[in-house]
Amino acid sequence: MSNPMVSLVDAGKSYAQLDALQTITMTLGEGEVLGLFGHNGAGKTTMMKLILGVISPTQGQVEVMGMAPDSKEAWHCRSKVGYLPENVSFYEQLTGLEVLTYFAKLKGFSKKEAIELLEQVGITYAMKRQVKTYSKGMRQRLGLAQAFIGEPKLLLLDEPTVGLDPIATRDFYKTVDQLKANGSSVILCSHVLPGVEQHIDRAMILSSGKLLAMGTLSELRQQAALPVTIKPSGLNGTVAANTKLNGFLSSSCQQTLMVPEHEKLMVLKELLSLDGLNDIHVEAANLEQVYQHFLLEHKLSEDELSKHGLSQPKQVKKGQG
């Protein structure tokens, strides 16, 4: 098996009375497409800074392409690197293609390979226009152009569909899926949770620094014990008098069955079975419905400990995440 691209070991961030990020054990593979999901000050941006070598663990190791990101070795590995930040900033006076030539210049690309990445991100229509002049969707669109250059064999992107609309946002996924095609990592950092779940291979959830859950989405799904929504349409009461099935039955839906995961295939056989029948709608939980779960699960033993007066001091403050 060939190296991970971005490996933590115990790899942990504290400043003087704050962990904004406590020890964290992952690997990143090729090709691999990480969404990282927690809220302001859960530790998502202390981990991507991590990555990109801006700042140096507290304690265990960090290590991409095969070393520490912080030290002087890994300088030619970060033309390798791109990173969209969550509050993409450009110098005003300059126009797109002017702000992009001189990053593409940065990392030893040419203006032909700027104006190229701008006619993949749809601003070629403004890049003779100074950034001043740009609305957010477009200052978007001219970082992720940025992230992009140098078909980076690792790709760090906070926040990156916040400002786009529904075509520009298909469109930047398309981009990802085709970097996932050619052997690029990618860590996706979000809290806009729908319509990322299909282009991710795993989720990590991060809360107050601390991390919640990590694997696929069927492995978390099997973690959190969600069940799976069944609504047959066309049975009337026969569901209410099957005795296999009225045991599933939702209590404020009498048409909806809350199936467990390793149950479904029995209730489907049976209600394939039945007469009657003319649909059957079936609904796993979504990324959203189990970053939820984790989310209260860790707010409900954070408040069990306070109670017993065993809560840690050093908490994360908003804006350290």
The other form holds:
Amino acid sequence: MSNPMVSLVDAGKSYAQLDALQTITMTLGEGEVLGLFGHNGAGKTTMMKLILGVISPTQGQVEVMGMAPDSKEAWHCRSKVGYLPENVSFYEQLTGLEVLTYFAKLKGFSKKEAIELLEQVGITYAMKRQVKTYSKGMRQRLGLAQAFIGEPKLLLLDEPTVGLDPIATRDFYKTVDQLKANGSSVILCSHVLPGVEQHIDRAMILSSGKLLAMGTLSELRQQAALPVTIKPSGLNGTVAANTKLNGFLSSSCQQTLMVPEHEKLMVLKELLSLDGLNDIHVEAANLEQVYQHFLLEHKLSEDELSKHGLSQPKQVKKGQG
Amino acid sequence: MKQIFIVANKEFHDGLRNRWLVSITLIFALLSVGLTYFGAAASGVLGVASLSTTVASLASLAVFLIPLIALLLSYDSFVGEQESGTLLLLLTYPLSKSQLLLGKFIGQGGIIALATLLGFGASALLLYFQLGDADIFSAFGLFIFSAILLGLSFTAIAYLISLSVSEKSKAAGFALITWFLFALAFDLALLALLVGVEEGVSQQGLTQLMMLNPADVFRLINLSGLDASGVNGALAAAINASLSQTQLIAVLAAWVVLPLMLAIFIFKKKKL
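For the form predicted together with the partner chain instead of the form predicted on its own, what are the coordinates?
Everything in the complex follows now, all chains and molecules, and the chain you saw is the first one.
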């Protein structure tokens, strides 16, 4: 972590009409996988473009491998960065192999590497076919192969699993884990997806250009203070009668307890001491719930501000620093 | 340099794959052979017309066709890749905007240049076998060289269009308008100026105005060398006051370089 792969200090990008991204500060270490979540238009792609050096920040600093990515010095670093754009459609009239060879050559590699990569993503059988005959999943695999050219030290993947079938998705995450083990840093950008949780070290939640939350999943769970769902079975009315437990009962379902994280152990001990308990199901808030929570919280605070006549985005920005 | 070559190679192969090279070459060859043989038909004779008549007819043909073909070939070069997302991806590669643009220019320009050389070269050879006159090669050499410059100039202009709009269909519309303006409307306007406004422009002024249109510069290059018998209209007037051949070629070359530089400038400013 001594030399961060990516660091953003108060970095932001605004266009004439719109603040696409407002003052973000973050770092990404070597071998770290960051999940970047947000709705469409939340600023995910803008942040990726800033890190890629395709656009320059209007304020603050962006550094990748210790250099501003939009500068001339960072030029040679570009072959160590892999990027999978959202919705890319490759040259339809070329074959998969021709497309990948073109991109590999631009990064200083040859056709041989291109063939190996196609093997890795499992579309060797179709590499002599024109891309226009490819299915959505095959195109996505081709895009991934493109991002993996030259074993990049930094990978930015925009919606990498869209269109992939479950097996391909599993293969993809396996590759991510492997890259991570080799010390590559990865930024995974997506709408919240089931299954992404165990592959990311940290999550970052963006909404309309603002950073809502960042941290490891357990940190975010704590911040969100979302309750743990505990479902005991075989207890019938005992829980409702227990004064220590009945306060946690969910209003909608009499069999379910919603327990704050710090009281989880106490409740579990109490439940275990009860007779008749034959099974117990404990579920911590998942990423999707954490994400929903932060978005809702953000929306409520926006509403609060607009009630006080502070609805203009510029003023909101000032108010929130 | 290597990056430029990789892009150029890809664009050139695209041109081969899309049958652009073959179709352009065929169009040029058929039309020029046809003109060479039947150019004199109007005067009641079949067979090879005089060299100057042939080059004059070829030039009048090329001045419409070449800009149209160059614009068609290149109008979607950038806007097309922008729409499909590959432009953004390419720019994250170790490839600068000017390298990408020059690479495309060399590749697509190569297609135009080769097609022009092969297509018109075919009729030059044919004429040579018929007439056995070595002058043919110098006359055709100049014609083909300037035709290539004309093609490159409109390729660069097509890039300007492609970089300035955000939709492919708009680029197509602008390309068509550009062609109409340079190939047709400009001359009509000049003629109107010459005829309609008395004492409006001098011969000198007219020639200078013609420098504003690469198609007219091309015409001047090819017609000023010939005996003026086959030439009429506004051109004939301009030719008398014309600049030297070398100067004209330099102007046409500037019509390649300047739009290209402007295109690079626009590309660098372009928001992605």
